[in-house]
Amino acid sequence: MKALVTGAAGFVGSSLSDALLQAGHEVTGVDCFVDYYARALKEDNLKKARQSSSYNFVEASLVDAELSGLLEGVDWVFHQAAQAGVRASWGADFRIYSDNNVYATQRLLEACLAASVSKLVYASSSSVYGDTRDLPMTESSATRPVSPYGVTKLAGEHLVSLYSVNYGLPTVVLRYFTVYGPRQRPDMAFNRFIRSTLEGGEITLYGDGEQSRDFTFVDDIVAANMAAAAAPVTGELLNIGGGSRITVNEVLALIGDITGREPQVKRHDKQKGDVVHTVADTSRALELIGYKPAVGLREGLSRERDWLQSLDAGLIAAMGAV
């Protein structure tokens, strides 16, 4: 198969690029490097998958790039591309959001109809149900996001949803719940937490550490996508967790064992926007593509561990402050 993956230097998206090539597809990476982070880590996250010559990697931005020569002989899309970040979301900024995660989802709708590709799956989030006492929560469970960054997402899944019922456009949409592993943002906790441990720095933590999350291993996110593509499945939405709900204290106490270091933690006030729980049915997953997380938290977190250690120290650098 031949397959599209937007958002294709980030985290989940250099993944699923990686996992696509080694299953024998032909794949073509899109990224516009938005400064969100470093680009020398976009850029080594693309190293392993410009080694195949089944890859073709183009730098352009979906809100006003030619897409019909992207998705020429195109079977799967995947629509990983957004701008993230949830504290980051208020404010002057949204224009940001709005753009890169609404309109550019717009754009690729359009143009996946009129190449008539065999499947697109969006990749959405947890952030759209907000802070919510609906635990687990299902996909029938009501969506309140509480930050803007959630409203895009929630907004993406709604025009996924009008290209499916009116026109016919083959989709799955994925609600990932906090994905973590090797390649993980610089901004996102896990990655943050276990670089100061291992540095001997402070973690900065909003809130009382009591707050809990599904936590997702990228391996299962990735297993979950070509799943959904392959699946005779259309019009659906599926939660994609990971079976490790446990509270950041818990986490930082996780983080302590498995570097051997003693997590040092200053703590601040919850921010606008973090909701207090997640945690995810999966159910529904598991009978339509037989999606089963196989990753546990103390595996996961050692993989990270040994991929942050084996960088060196320029990239390290590039991740900025913890």
The other form holds:
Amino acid sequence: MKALVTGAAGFVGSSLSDALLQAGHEVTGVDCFVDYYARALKEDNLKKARQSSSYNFVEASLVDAELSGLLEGVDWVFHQAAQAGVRASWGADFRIYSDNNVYATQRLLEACLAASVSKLVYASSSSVYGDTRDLPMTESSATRPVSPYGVTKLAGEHLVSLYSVNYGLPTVVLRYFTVYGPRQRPDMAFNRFIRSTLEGGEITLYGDGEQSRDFTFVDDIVAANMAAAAAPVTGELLNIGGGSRITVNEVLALIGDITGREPQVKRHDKQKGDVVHTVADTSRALELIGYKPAVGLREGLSRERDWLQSLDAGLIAAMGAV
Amino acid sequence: MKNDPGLLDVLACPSCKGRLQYTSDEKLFCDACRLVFDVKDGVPVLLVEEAEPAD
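How about the form predicted together with the partner chain, since we already have the form predicted on its own?
So here's everything in the complex, that chain up top.
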């Protein structure tokens, strides 16, 4: 198959590209290197894929690129590109979120209509649910995002559904629950926690640590994308979680365990837009695409630690403060 | 990575959406907008803000 991966230099996009190439598919990656974190880290993410003769890469923005050429002969589109970051979505930078998460998605959908795409998989987020007491979150749970970021991802979902219903575009929406693992963005909690603990530094923690999350290892997210593309389903919306709910305090204890060091934690008040608990009901994903998370938290954290320890000092410095 | 000639043929200018020409110095040129897009290490950089005006 021939795949187009948007956000191909990012955490999930690059991991997915590597897996598609490994499975014998042809991949075109597109990324505009938004400056949310250092370009050097994204270039590093691309290294493996760029060694493959089945890989093409174009630096372009979905906001203005002419997409028809990139979609020529493409069977699967994996729309992983987005402006990330819940906290930064408040305030003056919202335009970046509406452009990159909503307008870019609409442009891609329009272009897919004119192409012969057999599946578009849209990367959404558990942040569309917002704070809810309705746990576990099922796909029919109310969506009340508590951050502008969540609002833009939900708007993207609605656009995908509209193009599926009105035009018959084959689509699947995947709602990712807190993804972690090698290549995780430097601003994300586990990356900061592990780096800080390895360096003997202090961890900044928002909230009391009793907030719980359904953490999902990146390989499971990748597997869900590939299964969603190949499965004979369309118009579906699926939760993709890691299969267990764990508090941040429990994660910190586990990080202490796998690094052999005691994490030093400095606690701060909960931030606007942070959700207290997330836990996914993934039974629908199991039923429709055979999704079953395979990597547990201890193994996943160990693999993220191994990745961080494999990076040279320059890349670690590029990640910025923990 | 290949970035095959077939791909270069189908890329378009992000400003006017018109066809790009692959130049002898391995860049992509939009005649209508008079913009030159770099190809860095085989990667076409189709960002208007990084394009150079043609002489």
